[in-house]
Each structure stands twice: as C-alpha cells, then as structure tokens.
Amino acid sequence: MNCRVVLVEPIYDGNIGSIARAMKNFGFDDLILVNPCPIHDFGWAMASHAKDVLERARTVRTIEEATTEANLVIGTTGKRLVNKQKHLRLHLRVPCLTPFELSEKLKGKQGVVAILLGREDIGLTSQELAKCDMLVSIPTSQEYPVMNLSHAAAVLFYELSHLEGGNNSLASQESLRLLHEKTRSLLRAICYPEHKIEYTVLMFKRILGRTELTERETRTILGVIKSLRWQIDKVQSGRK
C-alpha cells in the first residue's frame, strides 16, 4: 500500500515543512503540492531532518494531476454539517471515517491511496470533497473541532503507519471512473429524475468507495450494468 499525501493550496510554508516532517516520522515520503505557496527558509527549517521529503515533492496545478493512478482518493475534513441542508449531509460529507477506521478498511489492500489535505483556512471545498471516494475526519471536541493542519496530518499518518501490504489489488481509477459514468447513464435510461442524478451518483460513489472494490469486482458490476442497458434498450425498441 502506497499512501500519497496531497496538500491542496497550502497557505503557509511552515505547515508544508511540518507535514513533511510528520510524514518522515511515520514512514511516508510521497508528497504532492497543488498550487502551493512559496517555500522559504521557515518552511525548510520546520521540515528539520525531512528536507529530503520536500526536495522530492512534486508540484502540480490540479487535484486530478495529483491523484493520477490513485486507486482511492481520501478526502479529509474537520467541518461539521449540523446546520447544513439535509441533502448535503447525506450525499456529500457523511459518513466520515475516523483515521483508525480508515486504517482498518485499508488493511490487506494493495494500491495507491491519495490522502487530500485542504487549505488552512477553508479546508477542501464541497466540489473537491465530491471527487473523493471516502472521507475521513478526526473526532475532536465540539468546542473547538478544527485542528491545525500539520497536527491533523500527524494524527492521520500515525494511524496509517501500521498498514501492511496485501494481495487484494484495488480497482484502477479508470475502471471506477467508467463505473460512475455507466451508473449515470443507467439512471437516465430508466428515466430517473434528472435533478437527483448527480446526488445519487455521488451516493453510489461513497458506498462503493467504502467497499474498496477490486478490479475484478468493478468489472463484474460493469458487466451487470451492460446487461441491464441491453435489456432496457431491447424493451424500448419493442415499444416503437
């Protein structure tokens, strides 16, 4: 299991250095920066003996570039949605796994897992969280739920540091993308309410993300959807 740490538009170079240090503390070295701030002397100083992690870090412009070839994309959030609209809570950010629960689900798996860490001020946006297969949140006090970015990262890295590789290969990103696309197409074929389609596809994405599908399982589901579409087309053609 390869855990890739993706920092999305970090504002402070000190946090970048601190996260690099935390990564090395727990055995991680794959760091990607999405549109980061410049890293000055303070950032390098905060990295301490993990300067090699910063030196190897790659800089990209989009999350899509950062998650290329990732089998699973994990979004992190410290936001609470108690006062948000019900459909957002149901479809977008819940249920959230704890870091421990995430590590338990990834046991015995093989592949690349991209962990997205958001901005210090607003975290990951709703649109960015919608791109994730699973969501993780650290259960903190309701009085002050949002942690410092580097502190939250250290907690997450600690829980994931115990992972050992396995033989269960996760589905490829391309197969998962195709599965979401075919699900959307199937919903339209059965005249599912258009205004509900995207939220429903997102819900399916959350459900399937939590099952950590293998490539074989994904291809089996795609085969079932193909058969359903064939039957639907056959019935519709007979009515004409």
The other form holds:
Number of protein chains: 2
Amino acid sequence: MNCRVVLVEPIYDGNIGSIARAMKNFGFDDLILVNPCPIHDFGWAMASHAKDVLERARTVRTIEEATTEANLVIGTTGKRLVNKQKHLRLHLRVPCLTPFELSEKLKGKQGVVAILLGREDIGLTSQELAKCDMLVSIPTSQEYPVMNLSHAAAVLFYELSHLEGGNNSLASQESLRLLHEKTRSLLRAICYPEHKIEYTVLMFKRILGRTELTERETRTILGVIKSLRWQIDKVQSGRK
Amino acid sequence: MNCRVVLVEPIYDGNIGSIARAMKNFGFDDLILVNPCPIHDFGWAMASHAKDVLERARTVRTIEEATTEANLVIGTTGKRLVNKQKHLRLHLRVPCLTPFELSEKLKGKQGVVAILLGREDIGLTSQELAKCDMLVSIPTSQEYPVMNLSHAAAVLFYELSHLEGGNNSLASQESLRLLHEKTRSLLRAICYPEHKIEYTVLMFKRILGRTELTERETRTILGVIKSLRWQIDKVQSGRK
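Next block, the form predicted in complex with a further copy of the same chain, ref. the form predicted on its own:
Shown next: the complete complex, the earlier chain at its head.
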C-alpha cells in the first residue's frame, strides 16, 4: 500500500515542512502540493531531516492532477456533523471513518491511496469532499475539535504506518472510469430516465468507492455488464 | 483516568503552545511545565483556542514536584534500542510500550497518569527514564525516528483519548512509598545483605510499577508484609 499525501492549498510553509517530517518519521515519501504557498526558510527548517521529501514533492494545480493514478482517494475533515447532514440530504453517503477504521479497511490491500489534507483555515470544501471515495476524521473533543494541520497529519500517518502490504490490488482509476462509463451506457440502454442517470452513476460510484474494489472484482463487474449489454442488445435488435 | 502532561525543560515556546492545543483537542487540560523557556507571542499563537490550558499550566522546578500525586509516571522516548540495552545491563527493566499498548494497559483504570515529554534536543535523560514506571515509544521509521515533540504528543493524546474511566483506582504514591519502605525494612529484618537492599527495593519498584497496582492490591501486599514481619519478629524475639 503506497500512501500519497496531497496537501491542498496549504497557507503556511511551516506546516508543509512539518508534514514532510512527519511523513518521513512514518516511512512515507510521496508528497504532492496543490497550489501551495511559497516555501521559505521556516518551512525548510521545520522539515528538519526530511528535506529530501520536500525536494522530491511535486507541485500541481488541481486535486485531479494529484490523484490521477490513485486507486483510492481519502478526504480528511473535522466537520463531521455538518457533512453528515449535507450528505444525508444529498443521498450521496461518503463514509466517514476514524483513522483506526481506515487503517483496518486498508489492511492487506495493494495500490496507491491518496490522502487529501485541506487548507489550514477552511479545510477541504464540500465539493472536494464529495469527490472522495472515503472520508477520515480524527475523533476529537467537542469543545475544541479543530486540530493543527500537521498534528492531524501525524496522527493519520501513525495509524496508516501499521499497514502491511497485501496481495489484493485495488482497482486502477482507469478500470473504475471504465466501470462508470459502462454503467452509464447500460442505464441508457435500458432507457433509464435520462435526468436520473448522472445521479445514479454517482451513487454507484459512492457505493463501490467505499468497498475498496480490487482490480479483479472490477473486471468481474465489467464482465457482468458486458453480458447484460449483450442480452439487452439481442432482445432489442430482435424487437426491431 | 486523568492524564497529566509534564513538559520537561521545553526549549521552544511554539511547542508548548502546540501541545496545549493538542491537549485540548483530545480533552486533556492538566499541564505542568518543568523549568520551561519563557512563553512569548508565538507560543500563545500556537495554542490558538487552547490559551486557557496554557494559562492554567503550573510551573515547577523538578520532575518530582510535577509527579507527586501521580499514580503512574510514564516516560516518553525515541531511543528504544539504546535504552533497552542499558536497562538489560542494569537488570532494571522498564517496559517500553507502544502508545496503543499503553492505552490498552490503562483501560478501566482510575487515577492520575503523568506523561513526561522531554526536551526537544535530548529528550529525557537515562536517569529520568529509569525513574518512570513505564516508558512509551512511538513506532517510527528507522531511517528517521526523531519526531517533532508536539507531533509525538498529539499521537499519544490521540491514543490515550480513547480511554474510558474505570473503577480500578490505581495505588496512590503514598501507598507505593509505604510499600517500598516496608519492603526495605522487611529485607533488613531478614538480614538481607545490606549492599543489595537498595538495588532489590528498586527492582521490586520496577516489577510492581509495570503491573499498574491498584490501591486495593497495594493494601493487600502491605497486609502480607505486616504478617511476615509479625512472624519474623516473633521468631527473632523467641531466639533472644
């Protein structure tokens, strides 16, 4: 399991350096910065002996670029209740796990897991969170739930560092994209109401997203969709 | 279980503030500073919405003052191997747990647990660690094991915040002191070699320290020592 850390628009270079250090402390080194602030002396100083992690960090413009090859995209949030309500309203449940639960879920899996860490002031937006496969939130005191960004990162890395590699390769983004495309096309083929198609595809994406599909499982589902299409097309061409 | 955080001679006020914030994030508020550096604006800024924790923090001169009423004293260290060897050599094993193992050990217990966090540069000295009942060390990468002090604190608080209170009151420092005194006196009474007494008392202290004795258990052991003394005194007075 390769853990990729994606810092989304960090404001303070001290946090970038601190997070690089915490990454190296727990054996991670794949850092991507999305529109970061400039890194000055303080940021480099906070990285301490993890300057190599900072040097190798890639800078990109969008979360999409940062997560292209990721098999699973995990959003982090402190806004548990707010999001819960919003997601309930949208019927697009993104599961929100504790770091321990996430670590349990990822045990024995293989692939790239991108962990998105949001801005120091507003975190990740609801839109950004809604695009993630899963969310993770650290259980904190209700009196003062907002953690320092690099502290939250350290706690996550601590839990995820227990992970041992496994043989169950997670589905590639490419296979997942193919799956969504085939699902959409299948819905069209069965004359599913056009205005409900995108919403339903998104809901399937959510449902499958939280099952951490393996590549093999994805191929099997694609095979089933292919058989379905084959039968449907046969019936429909018979009717003509 | 009340968790007391003892910062031993912190050098950077930013870390003091950061740790106060992490404490409040996880519901802790008992902070003691041993010979700290002065806290300037940066330290207060890092405390963010946990300035109340910083305001209530007590400043003392020695670790002993900071831990007087503690039922259990836990030292933190990144120097796992070094200490292991030293302790093996001394035959005075202080168990070194992971944060998770510590949290498991403290489940259902009641009392004050003092967590000692050492200096940013040299941590806690071997002498300071040897006086603790238990040690805790965060499993980190061998390549770069040295964590930022406030990050290590956040990881510890995260693990310890899962604890729910229990009914098993840990032995008070007073009962433990009485136990060590009675043990020493018992050894004298049975003419144990004088030069081995202090070492043996210390070894007993270690053995009992890592069992997290409850108040009730301590009273029982004291009762047994009393009976032993009574019999020994009777035999010895009969001989005279």
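Positions refer to the first chain, counted from 1. Here the rigid core means the biggest group of C-alpha atoms that line up within 1.5 Å when the two forms are laid on top of each other. These numbers were taken from a predicted model, which means no experiment stands behind them.
The two forms, fitted on the rigid core, differ between these two forms by 2 Å or more at the CA of L202. Positional change of L176 between these two forms reaches 2 Å or more at the C-alpha, relative to the superposed core.
I11: CA moves less than 2 Å between these two forms after rigid-core fitting. For L222, the Cα shift between these two forms is 4.0 Å when the rigid core is held fixed in the overlay.
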